[in-house]
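The chain below stands alone and is given as structure tokens, in the form predicted on its own.
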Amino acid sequence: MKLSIERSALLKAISQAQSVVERRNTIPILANVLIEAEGDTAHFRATDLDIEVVDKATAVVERAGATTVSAVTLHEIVRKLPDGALVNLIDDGATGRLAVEAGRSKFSLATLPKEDFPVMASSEYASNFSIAAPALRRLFDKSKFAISTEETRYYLNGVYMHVSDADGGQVLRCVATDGHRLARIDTDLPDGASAMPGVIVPRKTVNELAKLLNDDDLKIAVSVSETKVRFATPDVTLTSKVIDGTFPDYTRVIPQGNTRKLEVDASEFAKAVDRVATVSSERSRAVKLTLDEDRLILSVNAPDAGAAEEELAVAYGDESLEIGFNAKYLLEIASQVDRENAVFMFNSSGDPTLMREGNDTSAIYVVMPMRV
């Protein structure tokens, strides 16, 4: 195999590949990226057996072929090469080495046989549709903060993507929860998605997917089966196993009867929570909200560290209420708000609280209170 490729194109392709690779693994070849060169294209494939990413880049291929080389090492080399450099990759099958040459720099890297590289079996996808990158990005970006990190409830370690009924008809919905807070985000149902099986997309896949969605003009081709999900742009294909489990019935925890309504400037609220939480003990990080007519007092009382209090002007017309929350959860939810106003709907100090952006119900959040 012999090819030459521009540094920026190679860096883009190899950086996605190396982030999928697990740093510690018992199977040496899983630390490698499979490079396949043919025609005027080079494919870079990496996997951890649960996720597979394939990046393609334009290259001048003098001799077609394939080999595997350490993804992290190749990425580090390319990253340190000067901008605009032309990189030559030359694999001499006899020596088991890959030569990386750019200008006066020369590297020789150990390779492993391409035949040993595991390629994810392609499955029949029950549903195929395309969706604009900004819509898909919003679904996952706004929900992923609520993914659980508790390994025992493995079915909560991802985002549940499914088709659901909303007021205006069917929607494509993403839900994540860890039992303390929940995010439910909707977008218009893309053509061809109505028969899609509901799948739980793992946390690592959600993070890798974010890298594909930077270009607002892109359409993402999505394919879903019972066991796999695939997201593809013209240059990158990300295939992942889905979490084998049943996502709980989240509709039961979304409160319907909360009537006490607080409207507050989202960024002012987030900054105020952040300020008063400075003195709270790291363990509980409880912030108390005291609500009165058009007035909100945020307070923290940490006997060992001190106390803090801040008052905000808000829109609130219901009977007074005192309720406590974990500061971290409040901050994460408030930071999801794109509009100016966050609307909180309370019931009592012991019941879950609902939050949305203005009157928009396509993104709603639920947070459980704490005793303070």
Given for the second form:
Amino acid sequence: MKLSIERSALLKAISQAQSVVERRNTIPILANVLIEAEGDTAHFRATDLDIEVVDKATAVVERAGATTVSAVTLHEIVRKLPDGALVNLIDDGATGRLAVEAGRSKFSLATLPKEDFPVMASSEYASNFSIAAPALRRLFDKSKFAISTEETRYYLNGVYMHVSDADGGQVLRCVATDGHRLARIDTDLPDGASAMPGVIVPRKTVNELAKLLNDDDLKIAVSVSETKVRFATPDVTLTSKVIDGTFPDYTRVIPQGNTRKLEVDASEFAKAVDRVATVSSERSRAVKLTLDEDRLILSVNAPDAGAAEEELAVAYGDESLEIGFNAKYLLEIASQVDRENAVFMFNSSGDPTLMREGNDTSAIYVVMPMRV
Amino acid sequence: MPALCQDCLTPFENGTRCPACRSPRIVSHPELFDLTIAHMDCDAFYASVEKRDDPSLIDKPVIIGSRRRGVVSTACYIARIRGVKSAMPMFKALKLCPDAVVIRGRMDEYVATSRRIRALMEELTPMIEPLSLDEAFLDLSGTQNLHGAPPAIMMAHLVKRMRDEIGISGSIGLSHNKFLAKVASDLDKPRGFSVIGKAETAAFLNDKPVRMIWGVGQATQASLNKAGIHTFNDLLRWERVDLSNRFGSMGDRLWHLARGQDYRRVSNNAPIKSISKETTFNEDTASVDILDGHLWRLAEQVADRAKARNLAGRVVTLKLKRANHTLVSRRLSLRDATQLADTIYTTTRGLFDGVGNQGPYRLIGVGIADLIPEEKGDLSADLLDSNAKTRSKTERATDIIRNKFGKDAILKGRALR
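Please give the corresponding structure for the form predicted in complex with the partner chain, as opposed to the form predicted on its own shown earlier.
And the full complex, kicking off with our chain again.
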């Protein structure tokens, strides 16, 4: 194999590969990236056996071929090369080394046989559809903060992507929860998606996917089967196993009968929560919301550390209410609001509270209160 | 030489019998009235409680522990004469002493008795460091003016009151530091009173084996022996740095102990770090049903202890021992600390399911750690488990019933499995 490639194109391709590779590996070849050169393209493939990413880059291929080298090492080398450099990758097959040459720099990297590289078995996808990058980005960006890290509830360690019925017809919906808060984000159902099976997309895949969605003009090709999900741009294909488990019936969790409505400027609210929470050194900082006629008092009382209070002008017309929340959870959901006021719907101090943006029900959040 | 009668507490100078009551149970030592650090150790505590509550046991060998499997937790002195020791496997103990009365033990009663003893100790000094239910260090420095009597007399008074008022006998070690006080209390059991003074410390330790040190178990002893260290005398030959290099932080401590020095304070604020309960089965089992029943019962016992001490734990632990004695342990940090049996059970059940059934198991244990005051725990309910709130209310309600009518007054069905 012999090819030359522009440094920035190589860096882009190899960055995604090295982030998929697990830092600690018991199987040596999983630390490597498979480089395949043919025609006028080079493919860079990396996997952790659950996720596989393939990056395509234009290259001048003098001699077709394939080999594998350490993804992290190659990434570090390319990162440190000067911008605009032309990089030559040469594998003569006999030495078991890959030569990396750029200008006066020369590296020789150990390789492992390409035959040993595990390629993810291809899958029959039940549903293929295309969706604009911003819509897909919104689905995952707004829900991923609620993903659980608790290993015993592995079925919550991802975002549940599925087709659901909403007021205006069918929607493509993402839900994540950790048992303390829940996010439910909807978008218009893309053509061809209605037969899609519901899948739980693992946390790591969600994070890798975010890197594919930076370009607002891109259309993302999505393929879904019972066991796998694939997201593809013209240059990158991300294939992932989905979590083998049943996502709980989240619809029961979403309160329907909450009537006490609070409307507040989300960013003012978030800043105030952040300020009053400062005095508490507890791991779970509790903030008390005291609601009265158009008045909200946020307070924290940490007997060992101190106390804080802040008043906000809000729209609230119901009976007075006192309710406590974990400050971090409040901040996280308040920071999801980007256009309008945050609307909170309360029931009692022991019941789940609902939050949405204005009257938009395409993104709703539920948070469990805590005793204060 | 200053002397003290253990029966009538009369202090006197010289003599082999008490001048007041003619009792031969006297303790005499040049430094008797100058030493202030004491260690009190009850004599065969669990067995003594049983004998106190059931006089028909008084002249019989009594062993506390599980008859079928498990180990001796306490043996009375009659059983000890036959060679039965604590931590000995039960079958071995019964071979040595086939007529022993084996009692499973009543932890509640032991705890209650221990509390009464603790109350007596608290009248002497606030500086009490309990090591377990039946032993504690006491620092009586500076209490002489308060009590109008030196520590030795107050300690003799303590064991006398323990016998008269609670019906439990104990042994006293009196010295100038914790290490030697603990060593002393063990010298003359039962009903002993031993003193190790400053002047005699070096001579006393000289040829004593290093395993006498509290904290030197089999493993440390083996590595000490490998280095040619068997007695305190051997230790004295080592330079401080060499001991540190070879044995780490233990080495430095050994260097001091070899010289009879122990600067640790008697401290009553050693907090509880964890609460755990475990069961060794009569027969190894791989049955998920049986194990699940044990999980619930253990979770309930752990929760009971946590509630009694007003604590909640942020970490839940599960421990399993396979038939070949290999250990499997799992832990999970909760977002919200808990003292509820229901939460401890569901969490350990999740951990258990994650381990998969690698049984048969011989032991299962449940615990909580990273403890905080209960008012900072169980602050919020699980969004996904809508019944959790009801179950926790039920648990609080059954707790009230169980406190009033006994632990078995109301049970979950799964507790019967």
